[in-house]
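One chain comes next, on its own, written as structure tokens: the form predicted alone.
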Amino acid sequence: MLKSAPQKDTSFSAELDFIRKLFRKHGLKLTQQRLEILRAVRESGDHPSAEEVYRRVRPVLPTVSLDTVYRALMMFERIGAISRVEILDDRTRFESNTDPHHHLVCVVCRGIEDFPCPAADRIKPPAAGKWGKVLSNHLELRGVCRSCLAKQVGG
């Protein structure tokens, strides 16, 4: 897995050995458009759903599609260089932090935001067995955010 996502001093390029060597492990190319897909969901700092990422990439990659898009990201998601995160019913959005974490959501703005929290990471999951196979732990926080409360009180 790669690691969290790099800090703003921190370059994409930095990682480029890394993602190399993690697409041959897969027997993947690495194409320019893989790559500019993946250095906007890995410098973007959100949780960008595909339809965003596709925004970000077309000044870059004018011919590429919402389809390469969408099956770059699945792509990724699948050989663990990024994860998805699903909230609120509403579209699936993709980070690029696959360390154990957690996330604040607001219910107003649907902005989400990332949170260690150790504790939930120890929880034990039953017995294989007895409910079936747990395959992550993750606690998500519902809320609304601070921006989003001041709206509410000076609104």
The other form holds:
Number of protein chains: 2
Amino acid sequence: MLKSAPQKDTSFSAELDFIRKLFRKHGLKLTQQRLEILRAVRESGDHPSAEEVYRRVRPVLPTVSLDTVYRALMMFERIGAISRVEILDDRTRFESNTDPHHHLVCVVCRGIEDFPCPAADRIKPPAAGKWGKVLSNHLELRGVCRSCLAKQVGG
Amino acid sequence: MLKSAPQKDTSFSAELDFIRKLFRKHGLKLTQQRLEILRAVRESGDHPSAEEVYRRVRPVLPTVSLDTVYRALMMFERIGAISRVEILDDRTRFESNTDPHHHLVCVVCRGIEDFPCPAADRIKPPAAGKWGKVLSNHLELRGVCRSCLAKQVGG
DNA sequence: CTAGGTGCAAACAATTTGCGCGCGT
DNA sequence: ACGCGCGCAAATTGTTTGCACCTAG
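Please supply the coordinates for the form predicted together with the DNA, as a counterpart to the form predicted alone shown previously.
What follows is the whole complex; the chain from before opens it.
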């Protein structure tokens, strides 16, 4: 438990250098708030909503406000540090995975799981070149996840 | 111009029988409002927001309220008469195309175009069966459409 | 007739913004 | 020291709801 620096911090601090440069590059100030907000999204690797991020940083930054979280998240998205996911019937979520990937969404528990899919990445609009310039592909498979499926059978 | 009954009405009235049955089946009343709201989505074949639908029915139903539009749209979705699309950074949109299909979204003009894609329909989560039960596949290609691309080059 | 539907206005929830002080650079 | 960023609270926007009257079946 006390072996060394906390695990979570270790992995994140490795990114600190990169983050610092990124901020510098965009002429942005690296504040404690921004750092913690970014950490809340990047360390977990999941898909928190703005509210959820707010909840996560409160223990560390008790005075932080929800609007600061919003502002920071939007700013991070602008500079490419995180990306946002919009899921049917739900509020906007954020994620640290900025590589091309796709989502499995459980319509019961609203859980989101990432998965890579080169086949989906490769798909182009029909009559290639006729539509315009494609920037990204995002495939969303909606359904019921394993654990919700198990619960339903019993309920 | 006066050749016959208005074109638009012709195609929609062909669906009237189907609509009527669908409503009956669900024990719903077919009111003038609902009919016009449904028409506003189905006749255009595009992807209007609730606000846009409201705007479209106002000329025909000057007293209709936005909340009636919302209620009707949600109800139509429930009974499968239309489906909803959620696009990044934008309000919910509705569409009459309830067959499996995918979307080309222009990030500049926010326009949405449908396209069929059997390849995308066939994609399954990795480690098949491990995630749960997939109900639908939706691929969203984001980019800049032809006409916005043309404008950008000039600007 | 009578339950379900409508319009109005108000409630709600998520997100955005104006403002004056504080802190990172 | 300067100016961006912060927290507060209030404004906006999209959507939902309670209620009394109305209308399709």
